[in-house]
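A single chain comes next, written as structure tokens; it is the form predicted alone.
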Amino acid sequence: MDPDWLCFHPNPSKPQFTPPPGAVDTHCHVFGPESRFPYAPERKYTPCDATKDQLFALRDHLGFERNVIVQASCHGNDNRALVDALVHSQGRARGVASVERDVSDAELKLMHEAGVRGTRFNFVRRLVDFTPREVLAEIAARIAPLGWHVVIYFEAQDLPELWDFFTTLPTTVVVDHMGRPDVTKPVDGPEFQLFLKLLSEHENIWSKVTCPERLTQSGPPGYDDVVPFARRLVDTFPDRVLWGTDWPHPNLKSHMPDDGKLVDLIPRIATTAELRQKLLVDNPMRLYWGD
């Protein structure tokens, strides 16, 4: 089956920036191979295969030591490809799954033993059909005793509508991609200030400073319009930020980033060695390997 979006960069550059020892790529995916792990019939996009072996080779090439692999919507709630990657990671990967309300306690336990430490709620309408909030609240209550967290994916204009739900979740909450701000608007404008207010008022909420390639209007390689937003989050909430590649960049149609160049953005958003240590090592190790 042909993918309906760009395939990942075949030969990413070697970054000039060297991540600190123990660095973690906290947002990446595995897809298929379709022959073994079919894509969900209800998917909104079809990816190209991106296997665990390719992911682990990229990890080594970029100078990282660990991965956090996030279930993406094209596999639906079938987490087999994710769990397979975790089992074969030699303890160097953790996972964020996607589950339904009928998931059994035994299934949750098996996923936990494989390395799953969270579940993802997707609120981006063009990617998934919204799950009723009462169902998500029930799932959140069930995973909380495992020490799992909830990852939420939404777009900035929807935050006012979702605020009350997000702020009542009983777990640590990690926001994907800075809440997808409109980077044509000012970093000090009301839309992004609302997101900063969310983190300021709720210490259980974290943010990934990821995906400039999805947010940019100015484009690669510098993604200059995205950098101020990421830097503001790192400076303001240094103990609650995470970084990741988003490899293999699913459902991306504008351009395919060079992952080495994405790594080279890190010193621009985390401007001191102390901030980079927290962003790349201390924070992800506390959240994903702290058990």
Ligand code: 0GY
Contents of the next structure:
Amino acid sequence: MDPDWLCFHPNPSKPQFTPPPGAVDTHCHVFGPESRFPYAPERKYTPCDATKDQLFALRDHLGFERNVIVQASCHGNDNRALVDALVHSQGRARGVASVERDVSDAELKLMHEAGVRGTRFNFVRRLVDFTPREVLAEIAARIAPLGWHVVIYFEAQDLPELWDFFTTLPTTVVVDHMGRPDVTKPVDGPEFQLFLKLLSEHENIWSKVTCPERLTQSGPPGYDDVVPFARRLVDTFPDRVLWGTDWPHPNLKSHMPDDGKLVDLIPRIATTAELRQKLLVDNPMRLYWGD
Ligand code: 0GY
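Next up, the form predicted in complex with the named molecule, please; the one we just looked at was the form predicted alone.
The next block holds the full complex; its first chain is the one shown before.
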């Protein structure tokens, strides 16, 4: 593990908020164990191992029933740790993989059978090397017939340049971490308004209302500066939002969140039982278990 990065919280608190039955954590990762699933040679960071058994124990502790496990850049396009977690989840996890343009039909079929339902395109420069748009477009065309969607990860200042690419993708598109807004700027300012416009003009685009620990300037446990951004999305697009822990929170240097406290933010961002049912159960079930 990189020495200046933090490992996940060793003893998260029990949340005060009880998620509704069937709740899904739609953004979490498995890392390694390195001895069995080595990290990718081209990785930009080395995390601490975070195994499927630790993830499933956290799921139960927080009161969730299911996970969507997202391939992170430290495992590159090697999805073996992800697939291993899916096949050992007893049907309680789905996955988002990272694939290359020359992935074979047989590999795609195997991943689909294991529970993969999407592929991730990462545009965050500190995490990955550049991949040409035409390569990504080819991958999107390969996975679309399977009913998979595309998960995109980018930073708010890059949205104008990426807009045309995102809006021509042929699948459902899920944005990680609200498009990473600068939360020192106003919710009604031009930057976040552009993100809201992306969703209002394109009904196939969804957003995860995740990652207060990465976006915050005001800090834990309240993450008061991030809550209004998440709440605006939940209020405006209640049928196209997803929630997740982001466990084990790779790449954090400032603080490591208590996952129980992250769960306790949910009633502040989804303020009615109906909105919470959509955010935590109905939306993820439709997208990931709707087949
Ligand atoms: C996240 C966020 C980060 C890392 C990755 O693929 C990744 O390595 O997504 C980050 O550093 O912002 O979603 O886990």
